[in-house]
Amino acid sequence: MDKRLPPQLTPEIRSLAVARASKARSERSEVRSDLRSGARSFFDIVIDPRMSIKKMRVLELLESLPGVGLTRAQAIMSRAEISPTRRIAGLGRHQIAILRKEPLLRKVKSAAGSLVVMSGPGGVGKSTIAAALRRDPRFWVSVSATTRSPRLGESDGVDYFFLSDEEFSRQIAAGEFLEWAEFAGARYGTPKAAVNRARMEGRDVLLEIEISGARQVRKSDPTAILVFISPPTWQELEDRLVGRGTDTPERRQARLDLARLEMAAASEFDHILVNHRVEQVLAELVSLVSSPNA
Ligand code: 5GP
């Protein structure tokens, strides 16, 4: 076989790339005519996962909404120093805060809802927000999978789904997290396909996790509403670590480190909630999520 010819496609990979090419080619017209019918914001396409979307440019978005020609779409960009040929994918989150305030991109209101990703030390009470938020309607609180063995009253669907290493390692491979971690010997990960399909269904989605799956998702998605909570003062929060049961003098030690490493770690969220009570937190949180950059 002569090495310099081009591979041969076969028909079938040939008629399969052709079908691809035209299922893009009509999701992107759908998207165009959502924007210009109002159906979806500009903020709901940022977030859409399909590939063919993430590919499109800022200005062909722009340019389709209502009462957006050339002419603003590239004033917009600018303004929001947006490079011209910048693809959805390359969206930043300083240029999502500063076009959330433009008033032709504020007309639609989202139809998709928002991702808050809450983080915070251990023993600073974010499991009992979130189980606060299980019973709002408004919200979508997600379920993590994890590789730890449930706890005494957990259970499997309910608090976290629990995988063997095995299949936690298959879905990581198959691209099924959001983000995961390990933290304290076990791996734990935020499902995508549930998250996505709660937003799309327009409810708000809460994720509690840890530190370093705030980061991940603070870089993939740049529409993420990153929330710290944070203890009234150190000695509170170091009451409630040290007065949790048991422990030996080496591993509440641990836990003390531990909280240290998470608290430095406040100033590289959007917003820090003090705990003083779990009701204020709560609006807070709804009040963050009805005007995200307000
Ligand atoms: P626990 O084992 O006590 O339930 O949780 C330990 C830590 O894992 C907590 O800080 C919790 O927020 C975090 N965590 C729970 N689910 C996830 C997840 O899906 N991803 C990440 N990155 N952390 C998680």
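Here the structure is a predicted model, which means the values were calculated and not measured. Under this definition, the rigid core comprises the largest set of C-alpha atoms superposing within 1.5 Å between the forms. Positions refer to the first chain, counted from 1. What changes on going to the form predicted alone:
- For residue 164, a C-alpha deviation of 2 angstroms or more is recorded between these two forms after rigid-core alignment.
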Given for the second form:
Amino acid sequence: MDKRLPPQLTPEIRSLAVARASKARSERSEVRSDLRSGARSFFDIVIDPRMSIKKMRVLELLESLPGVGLTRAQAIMSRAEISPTRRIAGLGRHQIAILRKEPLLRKVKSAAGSLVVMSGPGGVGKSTIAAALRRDPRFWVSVSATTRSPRLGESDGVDYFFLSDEEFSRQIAAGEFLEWAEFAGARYGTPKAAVNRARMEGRDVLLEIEISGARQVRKSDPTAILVFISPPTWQELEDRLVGRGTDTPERRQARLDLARLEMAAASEFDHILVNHRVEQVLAELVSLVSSPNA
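Coords for the form predicted alone, given the form predicted together with ligand 5GP:
What comes next is one chain alone, with no partners or other molecules.
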């Protein structure tokens, strides 16, 4: 029989644990108060990045909404097929989509901005769309972090956040990226804190990222709106990719092969927008975030 005693906690560790528990209780109490007063909506709470809020039970939040109470909260959860013990962090995007249709949950308009993830094959015009959207004050276009060196004319914090390999690894370990991936020998990632801050300020956030990154965001934030940008025809995309005169024949073929794989992922996205004209795509993006059931 193992007779080893459990580790003894020092007074300092005990004090720290008590302080953390007290802070978590205070944060949860503040959230419930905001819901009761109508200062924040249920869907604002869903994207709250604090772990104390992520661990709250969905039932506890629903009960705090004006005009809901325990009986109605249980009925809402039953319609959305949500377990009575489910916590906020465990909500899936289909469950959130059902909750968005509940009249009692739509009475208070969300103060937080939407998260739009835009992806698609190389050469389809994503960078042009993102650049145009930067001029719309309603949107904030996320700036990625990368381990590659700055190119001529690029500025830190404007084009990218340029990080060392060591710092990038530290931020991965600390969970500071919403998504990250490796491409062409460098790593790229979306800083989570900046995205959350912009959304809590009420701005809609656009991420222009690769498809692998979009899949990561889908898992970590089920409220995100995933948008796939498609070319009008495959021939137009092929002409654009092949037309880059600086590529070798091998590089052009690699671009085309990758584009075919990327096009095959379109069905994973919530919306597919065909890029006939940049102005039309911009209008459709604005319409998506303006719709309560986007």
